[in-house]
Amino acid sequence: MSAQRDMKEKNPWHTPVTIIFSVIGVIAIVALVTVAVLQNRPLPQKYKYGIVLDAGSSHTALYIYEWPAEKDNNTGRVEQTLSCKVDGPGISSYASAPWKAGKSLTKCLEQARQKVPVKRHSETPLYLGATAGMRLLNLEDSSASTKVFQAVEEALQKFPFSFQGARILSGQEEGAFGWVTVNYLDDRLEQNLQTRGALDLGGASTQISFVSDNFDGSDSPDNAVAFRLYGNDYNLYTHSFLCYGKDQALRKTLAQQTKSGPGTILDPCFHPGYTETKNYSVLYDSPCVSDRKPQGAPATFNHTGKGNFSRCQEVVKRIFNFTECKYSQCSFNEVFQPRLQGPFGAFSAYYFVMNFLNLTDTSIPLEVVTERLSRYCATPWNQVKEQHPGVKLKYLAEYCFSGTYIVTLLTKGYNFTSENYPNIKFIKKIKGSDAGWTLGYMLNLTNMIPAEAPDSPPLPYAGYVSIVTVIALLLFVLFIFSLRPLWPRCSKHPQII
């Protein structure tokens, strides 16, 4: 027993100093790892919000976006959290009763009030952008346009958000911001991937926007927009055709067919058996066609469908000018357009019409698309109504025309062919957010996309913690080995008898 006691007394590991140093070393290592983990652990996410109202020609929609509040310079990923379609037509339709334009927005704004946390209300920017419908109203009656905006602004200012104003977007802005939205949501900007062109079709205008290596803006400076995003420069071609949205294009085709003021027209763009009495003054109540109203026409005309795709396409082509071009190449109406390049995303009415017609799959050959449209347009009106009982008759009646118009616009207008037509992707949403100009508009106004690529940590969080842990363990092992001179030698262990 005395020998064992002597051995313990001579063993340096049993000295108080060694024990104290060992304990301190272990505590230091544990503290280092704990602090690293706690300091860098993911925290509960806090968000900021932005609200954009898209006041289009046929309707208004409200969108709420959110992004992480802790990101430096508000560079967090922006996502759509709510979309609300305003009841009733677009605000331009309330020219004779402007106060109704403001009142129509209340229901969706109340939803926004509930969705955005109260503590964020006062710092949440609220924007309203009006597009082609208000552009047309401003051309036709600027006083009425001003009164509509006054009513809208009064309604928006009653809510607790940070109202940033209501304005009419130019066609160039609408096209450019749609391009930003599509490529931002697809992560093509931050990752420096090939960008996707944007094809937007509304009720009163249509936009085409894409990056082309053959376009530097010198041929048509009005169609050039330059962006510097995430450290990359983009020279964007964009053009907006006012009066070539699907609703105004329909007016233009009807105007072509009624220019002599007949009492009846046989329209190949509507189904056989379709018939409706329409008012001349209503048809020509738009700046897009008002100067073409026939003199001495009766008050109404009988609109009768014949359902013939080929003849419909011939009627549609008459609203375009394909013969004159003062540039090296044009789309239509003497507008310069560079050679198409890269993939394209087609959204808004492009998607909704082609989705109804079950033609969003662009792997279907273009020839098959036209064959299916031909069969659909030739379907009797009564049969179409039986097949789609839940669709409003006004919209249902126009799908033959709208599908024909889209194919004609893409192929004859923008020069898509059977070879590059599959490059088009018809899209409604990208990663849960609606495709359209609103997100790009907000990103631009809030500087959410930096001009230069933001710096990022050299290591992800998990990698960082792993390396710190390994280094800490290595230091502990080295500390143990540093005490090697104090280790007891086996040869010196006393023999126990």
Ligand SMILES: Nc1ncnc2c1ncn2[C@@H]1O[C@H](COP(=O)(O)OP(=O)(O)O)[C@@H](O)[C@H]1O
Given for the second form:
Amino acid sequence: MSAQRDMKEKNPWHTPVTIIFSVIGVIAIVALVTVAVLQNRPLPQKYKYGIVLDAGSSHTALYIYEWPAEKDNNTGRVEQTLSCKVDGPGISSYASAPWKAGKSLTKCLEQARQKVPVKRHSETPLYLGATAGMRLLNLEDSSASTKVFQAVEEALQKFPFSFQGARILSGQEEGAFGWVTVNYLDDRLEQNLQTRGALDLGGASTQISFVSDNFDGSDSPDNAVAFRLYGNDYNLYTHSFLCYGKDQALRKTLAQQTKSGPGTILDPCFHPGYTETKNYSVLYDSPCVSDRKPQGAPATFNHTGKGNFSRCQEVVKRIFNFTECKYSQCSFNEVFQPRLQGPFGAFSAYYFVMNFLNLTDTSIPLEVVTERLSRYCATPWNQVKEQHPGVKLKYLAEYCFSGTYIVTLLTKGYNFTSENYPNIKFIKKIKGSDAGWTLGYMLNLTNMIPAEAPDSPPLPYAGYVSIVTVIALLLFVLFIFSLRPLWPRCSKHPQII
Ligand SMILES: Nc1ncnc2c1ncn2[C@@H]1O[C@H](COP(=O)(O)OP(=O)(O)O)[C@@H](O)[C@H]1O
Ligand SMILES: [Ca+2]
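Starting from the form predicted alone shown above, please give the structure in the form predicted together with this ligand.
Zooming out: every chain and molecule, the one shown earlier first.
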């Protein structure tokens, strides 16, 4: 018994030196781990905000974007946090009562006021960009367009945001910023990946933008936009076709068929059984068709559907001019277009229409697409209405025309073939943000995409913390071993005295 007690008392690990070392060691390890954990703990995020109003020809939409307040320049960090569809038509429709254009925006701006934290209001930039509807109004009646802008600006200035102005975007800007949005959201710019072309179909204009190896801008400077983003140079080809958005294209197609001002138009682009009395003046009330107005036409015409895809394609084709091209190659209307290259994202009305027709899957061969469209166009109007009770009648009546127009524009206009049609992806959103020009416009105006790639530390933060911790532990073990001479001697067979 007494021998055993003596052994316990003499246990060399129970000497003061080893106890002190062990305690210091444990404290050091706990401190290291605590510092690493605390340092890596996610901090409560602070956000900044930006608001863009897209004043399109058919309607206006408000988008709020947010991004972490500390890191403005990180790719893919700007996200859409709210979208609000303004009630009523586009602002260009208020030419005869401009104040109504301003008033129409207030509901969505109220929503924005609620969404953005109060302390960020005054620093949140607010932009309004108008597209083809206002371009046309400006061509038709520039003083009316000025008045609409005045009314809109007055309304926007009443809100506590930092209003940065309302203006008409050029067709090039609309195309190029759509391309920036798509590639920014896909993280293709900072990572220098192959870019995705952008196809935007609006009501009054349509845009095509892509990077092609055989395009440097020299053939057609009007179609060139040069960007330097994250240290990479991009020579973007872009073109906006005014009057080739789907609403104006429909007017042009109808006008083709009314040259002689008949009382009835038998329209292959509308379903059989569809019949409406329409006003000639409404049809020709646009600079896209006003020059075609027939002399001595009656006040109204009877618009009757015939539901025939191939005949519809024939009349749609007639709104394009394919005969002249002074460049090496053209799309249509004597507009230069380089060889199509890379993947494409098609959004806005491209998506709405193809999604309604269940044709967003581009692995469906083009022949099957046309077969399905033929069947759809031939479906009687009553049956179509029965099958889609919730869909707005104006959209519903036009999907046969719109689908035919999209296929014709892509294949005959831009020269997509069976081989490269599958390169198109019909998209609405990318990672929660709508595809469209608004995000690219804001990123550009807030200088959020740097021209040069930012320098980054050689190691990611977590890697750095792990390496420091391992090295510290190794040093600690080394230190303990360096004190070995001080260690109390410990014999395997303690002598019993
Ligand atoms: N659900 C939908 N189905 C079909 N078309 C739609 C739908 N929602 C919007 N659109 C169409 O999308 C187009 C949007 O164009 P818009 O952006 O207003 O014009 P622009 O870009 O030419 O100024 C319009 O032709 C509108 O009718
Ligand atoms: Ca648009």
